[in-house]
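Encoded as C-alpha cells, the following chain is the form predicted alone, with no partner shown.
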Amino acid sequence: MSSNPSRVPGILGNTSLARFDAVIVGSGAGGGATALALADAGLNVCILEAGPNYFLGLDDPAPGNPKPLFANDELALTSRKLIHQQTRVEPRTFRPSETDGERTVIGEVNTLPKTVGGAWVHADMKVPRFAPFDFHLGTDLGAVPGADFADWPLDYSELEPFYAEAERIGGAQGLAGADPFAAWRSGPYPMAPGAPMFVSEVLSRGARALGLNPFPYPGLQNSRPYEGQPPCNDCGLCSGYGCPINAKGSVNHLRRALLSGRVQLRSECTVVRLVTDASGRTVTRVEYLDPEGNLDGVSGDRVFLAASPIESARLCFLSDPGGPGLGNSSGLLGRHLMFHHQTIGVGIYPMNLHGERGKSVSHGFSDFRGVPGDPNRPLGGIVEFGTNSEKITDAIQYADLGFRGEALKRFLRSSPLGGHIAVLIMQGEDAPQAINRIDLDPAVRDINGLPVPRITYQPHAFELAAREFYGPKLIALHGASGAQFGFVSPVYEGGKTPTGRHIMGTSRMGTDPGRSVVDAHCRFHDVGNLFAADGAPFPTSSGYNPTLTIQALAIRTARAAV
C-alpha cells in the first residue's frame, strides 16, 4: 500500500487515519523501525514526535525525496543548536550523588536533538553489532561490588535476524569478516565499505604495526547508490550534522513506515502524560501539547515508548504524580542509567590529516573490547579513529588567539591546530548501577512548566580500571602511526556531568517483574499495553555502539507486539 503524501501543516503520511492500533512516541531509530514493522504487519500508526520536520517530501514517494533542509552550516548545527534540545527552556540538571544536594549542574545533561528522525539525524551512523558476550555478562561476571551487571533474557542468536534486517533497511556497509572479534552473521553486509579516510590510513599502519586489527567500521552511509538515495560524497560533516544528500539511512525505516498509508506521524507535538484506566494497567490515551501548546491526545490499543531513556523515563514519572511512577513496582524505573565512558587519545601529527574529507569514522578496532572475566584485560569497548572536521570552529581558536587578516587566512589554510588531530575514542563499557538514575526535578521546571529530568550518575571503578588500562595504549598508537605528541583528554573521575551521548538503560528488561521494568519482549511487567522501544530496556551498555542493538530489539518487540 502506498499513500499520496499529506498537505497538512505538521502531519506526515495518511492523514485520514482516525484510530490507531498503536502510539509511538518518538520517530528516532527505535520509533522509526517499530512504525515500520507495526505497518508491515497491517496495524495502523501514530507518531508523536516533539520536533520539527526537517525532510522535505518523506512522505512523499517521488523519486528524489526526501530532500533535506540541511547544510554543510557549522554555525546552524553546531553553534546555534538548529536541531538539538534548547536548555535555556527546557534544561535539565545533574548531580554526581544524592548526598550532593538537589542539583550541582543546570543546562546541558546529555541532551539530544529534538527533530524527526531523532538523534539518528545528527549521528555518523556507526552500527557495530553487540558481541554474543554482552547479552549474559552477569554470568560471566559474577558479582561486581558497587556494580548490578546481569544478563538479558534473550542471546545473540535470537537477535541476529533483526540485526540482518535493520542493516538491510538502513543500508549498511562494511566488510563481514574484517573484525575477528565481531559476532557472526547470517549473511553479508547489504553494501562494501566506502573509500577510508587518511587518517584512517595514518592509524590503521600504526595499529597493525602492534599487532592490532583495524577493520572498516560499519555505517550506514551509502558507499553506492542504494534504494534510490545516493551514494554518500565524503563531505566530512557527519558526525553532528544531518545529511544534505540524503545519504545516510536517518530516516529509512520512517520513510518507508509513511509510505505504507498506515502511518501518520504529528510533529511539534511533546507528549506530557500517559492516562491510564482505573487499574493502572493499561494506557487508555496519550496526552501532548500540539504545536499551539493546547493540550491534545490519541489512543492506540498499544504504546511505544522511543523517546530516549532519560525522555521515556521522565514520561513514566510525569505520568504519576505523587506516585513511584507508571509500571514501577519494582522501584527500578528511571535506574540503571548508563552511558559510554568514553576514552579518547588525542595525537598531533606533523601531517595534514584532511579531516574535512570523508565519514567522520571509516576504521577501528575492537581488540580493546577485552574477554569477560580476564583479570589481564579488562572490559574496554571498540575504539574509533576520528579527526577533526570543522572549519569553522578551528577559524574561532586562531581568531582567539589574535590573528586576523592575512595571518588568520595562513592559519586557515595549514590548520596548524585542527588539521593535525587525530583522536582515538575508546566506546567503554559503563557498568550499570542502581544508584545511577533520573528521577523529576523537585524544583526546576520546562517551559511547559513540567519537572525536567534530574540526572544523578557517577562512574564505577570497573570503566576508570579500563581507562587507565587501555588509555597509555592508545597514546602508544599514535606514536606508532607518527604523532608527534599524544594525551588521553578529558580527564573525568566524577563529579561533572558526563558526556556520552549513548543513553541506555532506566526501564531494564528481564523475567523477574521485582528486578526489572519490562519482559523479554521490553512489555511492561505492570502495564499490558506499555513497550520501551529505545536504548531503555539495555541491562548493560557493551562496549560498541547502541543504535543498531536499539532497533533490532524494537523490531523484535513490535513483532511480539502484534
Second form
Amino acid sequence: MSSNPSRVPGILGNTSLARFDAVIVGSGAGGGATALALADAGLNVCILEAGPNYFLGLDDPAPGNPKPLFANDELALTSRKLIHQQTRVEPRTFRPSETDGERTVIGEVNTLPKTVGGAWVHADMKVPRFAPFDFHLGTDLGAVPGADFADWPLDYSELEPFYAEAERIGGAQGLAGADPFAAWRSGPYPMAPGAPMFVSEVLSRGARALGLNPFPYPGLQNSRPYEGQPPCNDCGLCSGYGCPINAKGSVNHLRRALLSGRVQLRSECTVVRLVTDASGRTVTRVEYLDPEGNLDGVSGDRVFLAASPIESARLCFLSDPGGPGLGNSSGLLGRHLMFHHQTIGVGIYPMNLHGERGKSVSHGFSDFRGVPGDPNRPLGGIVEFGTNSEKITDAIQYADLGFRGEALKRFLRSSPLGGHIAVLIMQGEDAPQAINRIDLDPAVRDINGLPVPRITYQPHAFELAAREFYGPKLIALHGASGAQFGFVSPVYEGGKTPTGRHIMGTSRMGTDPGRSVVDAHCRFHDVGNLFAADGAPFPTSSGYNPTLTIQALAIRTARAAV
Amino acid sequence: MLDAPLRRRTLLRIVSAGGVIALAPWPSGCGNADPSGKPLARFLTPDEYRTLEALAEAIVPEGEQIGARGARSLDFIDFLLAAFDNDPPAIYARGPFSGRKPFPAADGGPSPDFPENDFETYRPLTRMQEHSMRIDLYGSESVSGGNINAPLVPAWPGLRAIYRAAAATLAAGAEAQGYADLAAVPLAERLGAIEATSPEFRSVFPVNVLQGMFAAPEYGGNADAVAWRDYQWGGDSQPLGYTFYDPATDTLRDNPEQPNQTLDPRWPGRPLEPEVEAFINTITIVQGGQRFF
Ligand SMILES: Cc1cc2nc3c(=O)[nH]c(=O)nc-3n(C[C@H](O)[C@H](O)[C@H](O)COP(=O)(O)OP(=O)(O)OC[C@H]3O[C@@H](n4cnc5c(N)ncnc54)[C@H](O)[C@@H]3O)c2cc1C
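What would you give as the form predicted together with the partner chain, now that the form predicted alone is on the page?
Every chain and every other molecule in the complex is listed next, the one we just looked at coming first.
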C-alpha cells in the first residue's frame, strides 16, 4: 500500500492517495500527533503545511533516516530566520488593548517557525506534564475579577494514558519521582535523564541550599539510542535550532504517520480558507496556495486545525469574510489568548558558564508553581535553568545598547550577557482574559494579500502579582548560587510586544456552546467535522511548558473523531 | 584502519596533523565558493569596500582579540549584498555539518573521520524566503506586493542601495575633511562619520559587522573561525558535540577537552572589565536587583 518514499517533489508520504478521510492544517507538534493517531485508526490523511521540508528521507523507511538539513548555524537559523515566519512578507500586528487604536506594532509578534514539523523542530523539547489541579482551576480559584478561569472538560487521569503515549513516541528522558510536585504517572520515562549542563550544576547547588527541589527537566532529546535515533550529544544549539543529528523527537509522530502508507504531506502549501456547505456546519473543501502561490484545494471528511492557535483562529476568520468567523456563534473565537508570563531572573556570574554546550536546559524546579488558593504559594510556574548559547546574539545586544569601538570590544571580551549569564525562567500561569485575543487586522496584509492576525494582549494582575512574589526569590537563588549580580529582566511588562512562544487559547474547550468554541473532544460546536488539534482549546495555560499536553490532547481528539 | 573511504577533510586533517601542510581552508579574502568552486559574487567596488571596512574597524577595532577588519566582516557583507548573483542565492548555508568537528568513534569520542563541509553550498529558497530576502536586499519596490502595507509600513530602500549611498556619504565626508578616504581618518575620529549616513544604515551596519565577525566562516567573515577562538565561543560542534555516548557502558561522558558539566579550565571566563562591571551594576540597580559581591 505504501509508496514510500515519495518521489514527487514537495509531497511526502503516499502520493497515490486521492481521497482523504481527514485533512490536517499544519504538521507541527499537534498536527503530527493527530496524523499518527488517525493513520493508526485506518484513516487516510492529507497534511497541508505552509513551511518547507528540511528532513531528507522523512518518509523513507531505510535506517538512518531522516537526515535533517539543520546545522549549528546561528546566522541561518536565528539572524536570517531560516524556518521562522518572515515578517517582511508575513507581518503580524499588536496593540495592548482596544483603546490603543488599531495597532501599535507591525512586524514580529509571537511568531513561530513555519516548517515541516512546526515549531517543535525549533524547540528544546522540554516536556513536563500539567498538574492534576491545572484541569480544574475554575473551581479551585473561583471568580477572579477580569479573568475567566475555567475547568477543562476532562481531568488529568483521563489524559494520563495519552501523555504516556506521547512520551513513548516522542522519546522522553526524565526521572520519575525527581520532581516532588509532578503529577502521578503510570510508568517510568522511556529514557533516563541525559547529562546535566554546567549551569544546572551551579544553580542546582544554590537551589538545594535554599530548600528547593531541582530535578532533571523531562525532555525529548534522546539520552540513549532510541528507536533508531542517536543520543543527543549536547551540541548546545538546541533551543531555536533543528537537530543536525535527529536526536530530538520533533518529527517522530510525523515520520511514523508518513511511513504508515496512509498519510500524504504537501509542504509549502498555505491554507487560506475553509469552504463550508450552504448550512455553514460542514467544511467541504480546504483551499490553499501551492508552493508557486496558485490556489488549489483538497477535501476530507474531517478537518483538523493544527496551525498553532493564532493561525488557526485567523483561518476561521478568513473563512467567513464579513461574518463573525467560522464556528464563532459564542463570540469567543480568537479570545482568551494566553502565553506563559515569563518572569526571568538574570544572574551574572564570575565564570564562563559555556551555554553553547548542553541542550539549552537540563534542569529546573516546580516549587514556584504554587498551590491554588494558597496566598503563601501563589500560582507561578515551573522554573527552567537556562543560559545564553548564541554568539551573534550576544554580540548584537551590546551594539544595541549603543556601544562602539573599544567600549564594544570590552563587552565582547567580557561577554557579561553571554558566557557569564544564567537565567531562571519562570513559565508563569497567564490568566485567561476575553480581552486578550486575535482578530484580523483591518488594514495590514501579508504578501498574498490576506489580512494578518492582530494580537491584542496585556497581562492580568494575577500573573503580575506572581511575578512580584517570585521575582525576589529568583534573585535570591542567584545569590545562593554564587552570582555577582542578580535582577529580574523587564521583558513582558504591560504595553510591550509579547514574544512568548507558548501559545494557547483562541478556541477554548467546554461543554456549554455559549461559553466555549469547541466541545469536550475539541470538535467545533458549530461545525460538525472541524476539530482543534493545537493549543487553541486550552481553557487555562497552566504553568508548565505546553507541548506534551498539546500532543496528548491531540491524540485524544483524533481517537474520538474516528 | 578506517573502514570508510577517506573523506576529503579527513585527509586534510591527517596531513595537517602530520605537519606536512598548514591547513588553510579559507584563504584570506577568498570567502566561500559554490559547488563548482567559483568564488561567491561580490557587490561593492574596491573603493566602497575600503571605505566601509574603515568604518567597521572603528566599530570593532583590532587588538589582542581580532577586530572587524581582521575577521573580514566586510567580505561577509559584500557576499550578502550580492547573494542573489549566485545560484542558489548565497543566503542559507545548507548543513548539517561544516567539517570542523569529526564524527564520533564507536566509543563516542572523536574519530579521525570528518564530514564534508556542507556549509559551502546553499539551499534553494522558498517563495516566501525569496520574497523576503529580495525585499531586504533590493527594496520593497523590487517584489510584487512588497509595498502592500504602504504607507503603514514605509517603503524599504534595500540594503544594496543603503550601503551604496552610505559608502558615498562616508567617502565624501572624509574628502571634505581633507583626507584621501575614510581609511586615512584617525581611528578615534572615524565613528563620528556614521552620523552623516541614513538611519537605516546606522542601524544595520553594526549588526552586519558583528554577524560577519561571528557567523560561520563560510559566510565570508570570521576567517578560519578566529573570532570564535578569540572570544572563547565553541562554534559549531556537530557531529561530535560535547558529550560522548559509549554503547559498551551505556553511559554519556563529557568531552575531556571541552567539558559540558563542569567549568572549562581552558576557558574559565575573563573577569568583567571595570567599565562592564559598572554597567551591569547600574542595570542591577535600575532593575531593583542585588549585587552579591
Ligand atoms: C525556540 C522555541 C523553543 C521552544 N521550546 C519549547 C519547550 O521546550 N517545550 C514546549 O512545550 N514548547 C516549546 N516551544 C513551543 C512549541 O514549539 C509549541 O508549543 C508547539 O510547537 C506548538 O505545536 P502546534 O502543533 O500547536 O504548532 P506548531 O508546532 O507551531 O505547528 C504549526 C504548523 O502549522 C503550520 N501552519 C501555520 N499556518 C498554516 C496555514 N495557514 N496553512 C498550512 N500550515 C500552516 C506552520 O507552518 C507550522 O508548521 C518552543 C518554541 C520555540 C520557538
